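Only one chain is given next, in structure tokens, and it is the form predicted on its own.
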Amino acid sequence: MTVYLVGAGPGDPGLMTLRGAEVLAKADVVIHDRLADPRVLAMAPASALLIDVGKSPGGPVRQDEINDLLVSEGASEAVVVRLKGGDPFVFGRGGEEAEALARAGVGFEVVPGITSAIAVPAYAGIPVTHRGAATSFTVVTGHSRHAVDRDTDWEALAVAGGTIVVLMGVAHRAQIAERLMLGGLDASTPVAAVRWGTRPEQTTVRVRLDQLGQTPLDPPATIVVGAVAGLDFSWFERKPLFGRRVVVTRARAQASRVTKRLEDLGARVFEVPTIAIEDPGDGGAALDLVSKAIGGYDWVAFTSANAVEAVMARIPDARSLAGVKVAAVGDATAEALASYRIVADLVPVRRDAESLVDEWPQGSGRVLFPRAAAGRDILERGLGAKGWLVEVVEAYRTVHPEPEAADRRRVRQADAVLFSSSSSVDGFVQCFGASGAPSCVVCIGPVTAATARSAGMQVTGVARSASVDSMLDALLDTLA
């Protein structure tokens, strides 16, 4: 019976602590704030109950109601995570929640988080301390009128010197600036206001202290006051895809690698899967039979990672593959095999079925070809012409899920879309129509590009080889 008070950090999921991710991954109930990033919430199990207690402007949830909810949920057998932005004890009212739990006899654990007071300036290229500019920093809230008028001695902060980091102070920024100047801070003191810090939507506005009150700003923003705000060691906002909104259409289970690479490049990624992977129509009966007898084949030809996963899940013993040669089309397929310590005997230079046929040796024998239910017949025809007996078995089906309203909104907002297969193009057209594609359309290879063009899309980039890295290179070339 434990409630975890978890600091989720300022927004970037990569700033979630290892301990925070660990407890979130086993949560039954997640009670979260309004600004919780969906990518952080996605770390919780799909079965977890998500409860939004966000204190949105004009419609606040009373803190005592949140305390009561924590106590009632914490008294159950469920694993309860109270997910809070930044750090639970830095202006997060985590102390009040811990107090309520302790009073009720409910066990709790505090998982500290990275506060926006230091992370957001860092992502804006502003060190809160810097030799010759600031040897200390003060973190203060400007959230309420009481904090501005009565609770905080702004004049004393001005006299103390160093860096002043103001959280939740956008609404009262004019009064804050006035009080600091009354305390002796020069009107020309540098100020930086960072909105949506650590996220791809981050924007940084730099002004003088006397201009802060008249500068248009919207929350959420972290305001940095002091000499260090005049420094600019920008790195985050200079990433090559910073702020670009990219739709990834792969099946959700396969999208994480692409998403991570795009986020490393600074993009805002929308995972909008236009295909989903399901079991074969016969429930896998045929695949079960051939997988158990796989040692009787001379070759197994894999053209997708999905086929690798489907077959390997059914092989009773890896030694069953002894003496069987394996072919793989594409880097992702070869990597899927490598995850099972299987090195492909044949990987064509060009990552498509046509190239596999070209490089396949003449001969005779049996070839097992596990594929999608509605796959192309190029491989069986081509290998058959070279003397091989090809046995095709349905390993999985691709279906097109119904898009949610949020998916439709994200597609409309996107700058680019990535297609990694013809089936993902077909699914996109079925879900959103060809005219719904963003102006930048990048495909993993010529076959996928041809499918997109035949659907009426203007293809702006094609990967030189059928790999994630090459597809991202094409995206960078196009958007640059």
Second form
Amino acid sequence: MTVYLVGAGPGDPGLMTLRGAEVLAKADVVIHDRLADPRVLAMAPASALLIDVGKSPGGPVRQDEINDLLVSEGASEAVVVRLKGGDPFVFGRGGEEAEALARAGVGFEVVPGITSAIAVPAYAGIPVTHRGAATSFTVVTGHSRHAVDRDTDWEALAVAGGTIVVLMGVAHRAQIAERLMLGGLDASTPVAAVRWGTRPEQTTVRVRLDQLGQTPLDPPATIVVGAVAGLDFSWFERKPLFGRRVVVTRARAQASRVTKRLEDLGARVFEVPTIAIEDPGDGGAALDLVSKAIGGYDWVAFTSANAVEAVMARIPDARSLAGVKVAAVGDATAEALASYRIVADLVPVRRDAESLVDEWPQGSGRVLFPRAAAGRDILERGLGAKGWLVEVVEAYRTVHPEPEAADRRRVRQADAVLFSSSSSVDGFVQCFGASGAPSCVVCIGPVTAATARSAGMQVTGVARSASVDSMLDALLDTLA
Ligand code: SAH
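The form predicted together with S-adenosyl-L-homocysteine, contrasted with the form predicted on its own above:
First the chain shown before, then all remaining chains and molecules of the complex.
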């Protein structure tokens, strides 16, 4: 088949190209480097085989071995994506890989990427060219002793006068600075070194050229030398939650929306799975039965998006809900229904089970209540008292997975945790203990907050209305 040499961009998954995401989404095999961002790798199908050629017991895999791997995988039926940081042909050895594939007669395509040479300075608020400051920019490697000592004419670069962007230059930064100054660059020339650019852990160090050698710096960093490095149109590092580490504890499928919003605010988000959604104890047999006969109910009451998904997955025909009224507690639940073009007839103003009971009409008839195995029984009792016959059916089960060591570490280092339900509090406590909570604990509503308090946590923020937006406002308030 075809081997796609894909540029993944410098880290921020939003900087992956549409074409790159498209081929990644159909990949059978993804061969990637050490710096590949997990959020980019997540664009590949779950079934894809991920091969990390940046990490192996004896150090990184040798380039000739990578070439052989590309040729052998490319000769199979599989769709092979060779994922490289930034642009594949900018110091990515993509050229050598294309050459090897061409020589072996394996078809390939190149998907250019956004190079860190331009994007990383941009995320630090530095334009690589700027009227009056730089009319050109040079991208140069500082990788090997050889390149620094002999291959690159640093003095000529100094004379040329534009912006100098050094990739892989951390180790030899002292010699590089020395050579540039020998070439005539002023000792006071501004330098910006940006580490982990475009990622939530981005840091920018600004120094003079003559200080670069003594400045502590770790890879991976992009070093910008020249007048533009003195500009500071900083925006990324100024986001309200920039660099803050926030733990989100939701079942995987649901967390992504909150995560996206947090990342837009600049936060470093750790999705810690403390809850997994599984089929009910009976494998879903009871839910199957009631879902097939759903037209016989007067109302269906949904109190979670999980319940909506579980029921909708089992309904044979959307029209079987034609005469059935639907109630939804909480924004996420109503949105889950809306995604099936079902507008809830009743969404209580205060979005908890108590207000649903308050606002529910008096009457008689059958109410289906699909819900988690364990839950509060406010709805059954409340609606029962109003004359309704409530049939509870188990729609899903929440289980608490044993946390991995990496997750334990992330939770220990976090600045904040968000709880979007009482069960997410329970899940967190089961996995990490109440004392494992970070200093900032934000809950989606008073019920969740009460659960967190009774577990022994100090709640620092509660959303005013039970919505993701409001929860994020509460987080901003507490962290500010
Ligand atoms: N093909 C890549 C460059 C590969 S060389 C591209 O076009 O971006 C790897 C070097 O790129 C690193 O040593 C570092 O200098 C730079 N780099 C890559 N990602 C970076 C990041 N997120 N932040 C800062 N520098 C980065």
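Keep in mind that what you see is a predicted model, and the values were worked out from it rather than measured. Positions refer to the first chain, counted from 1. Definition used throughout: the rigid core is the maximal C-alpha set that superposes within 1.5 Å between two forms.
- Comparing the forms between these two forms on their rigid core, the Cα displacement of A27 reaches 2 Å or more.
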